[in-house]
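Presented below, as structure tokens, is a lone chain in the form predicted on its own.
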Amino acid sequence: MRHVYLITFFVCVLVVSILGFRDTPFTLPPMDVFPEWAFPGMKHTPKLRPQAESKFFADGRADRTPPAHTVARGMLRDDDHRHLGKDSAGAFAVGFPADLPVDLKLLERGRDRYQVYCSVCHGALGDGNGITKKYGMGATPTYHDDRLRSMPEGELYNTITNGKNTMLPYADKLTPDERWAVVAYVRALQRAQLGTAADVQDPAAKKSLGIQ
């Protein structure tokens, strides 16, 4: 028994001296436990530090110049007003871009997207009862009372992009575009719980409805 102890004591201190206490400084480069035949490139992956000297580029400079229109992580300041939401004073705009065409394709573009990520919540009419409601999630609200009807389509728009309450953002699901879709399908939606028969400016729909 007395061998165990004295086996156990001489290992510890090997270790001790080869590894040393934690948090101990050293003056020279780690033990490589590892040899790098064994694992090659994950200990002395090629690099260029910071205004070193490159012998790959002509110029000899490690530091290169960034793309064009590149930005650092986390420095992104979107000044693209179109996709804020916002108007030039900085307040959520009223009504869609001047460039974005509110037609029957957009609309239809925009349906498809609510489908895939909106119906499941606010259900498929705008009102709040969608199949989550089942299971607990009671706070959805209805497309259909005045905050929402009056609400500018920037900050439905924005609400879309950066989420609100409970609701996740859903700028990393659909483009700008599509954003601007899901907004004028919204305000369809709620535009037909309003709706008229002398809303119908058609001739061939009002035919079809036997409106005079």
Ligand code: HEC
The other form holds:
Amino acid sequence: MRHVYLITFFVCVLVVSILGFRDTPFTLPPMDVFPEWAFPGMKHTPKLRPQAESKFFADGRADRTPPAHTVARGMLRDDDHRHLGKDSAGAFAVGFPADLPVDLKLLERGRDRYQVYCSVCHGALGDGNGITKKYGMGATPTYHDDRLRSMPEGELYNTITNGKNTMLPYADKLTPDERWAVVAYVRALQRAQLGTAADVQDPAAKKSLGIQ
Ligand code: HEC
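Previous: the form predicted on its own; requested now: the form predicted in complex with this ligand:
Once more the chain from above appears, this time first in line as the rest of the complex follows.
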């Protein structure tokens, strides 16, 4: 009989010690089983907390003024005309920024980014048949209609930067140059659907297709 009391007592102590103090805010730091000198840097990473005091800096403040021209992550305002995709008159720009060469490298970058961020909805061909369609998102437009074919590059850029209706903005995922690269790739996708016999350049291919 004595053992029953003893066992019950220990079970109670066990339950309380494991579950009893969960979520209790403690004022003292937790007990250090492994001392700092044995495992330096494992538990106590030297860092400065906001609004705290610092002995490192002469003025004693932990908060430092960020270096000039610092922009917080995701807060870059692309408010020059190049980055808004607008010309100096404020209309959506036709063509690409003058200082950005539209070459194979840019297109390849654009394809890479497009396949990561856009093809899920717009499809690898830009026909709006991405994987999301299978899951009920049917409103993704194709790029292959006259409205989007004749849309200025700057407006495409603006859609990527700021989103449109149910499409979210991609400004936090693509740098301005990457957005232009995607615009170039969207143009390439559109062009790819409009090929004619006149586009065939290779003499051997021409011959086998019977094109003069
Ligand atoms: C989550 C799905 C989704 C993703 C990802 C997505 N889009 Fe869209 N996109 C849409 C939908 C939906 C619309 C139609 C928005 C509307 O209602 O006008 C749209 C519209 C567009 C339009 C047409 C805008 C217009 O003026 O009609 C373009 C161009 C476009 N997207 C380009 C892109 C590019 C480039 C990317 C990748 C950076 C991208 N989209 C990623 C869903 C998506």
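Being a predicted model, the structure only gives us computed values, none of them experimental. Numbering follows the first chain given and starts at 1. Between two forms, the rigid core is the largest collection of C-alphas that superpose within 1.5 Å.
Once both forms are overlaid on the rigid core, the distance between the two CA positions of Leu194 between these two forms is under 2 angstroms.
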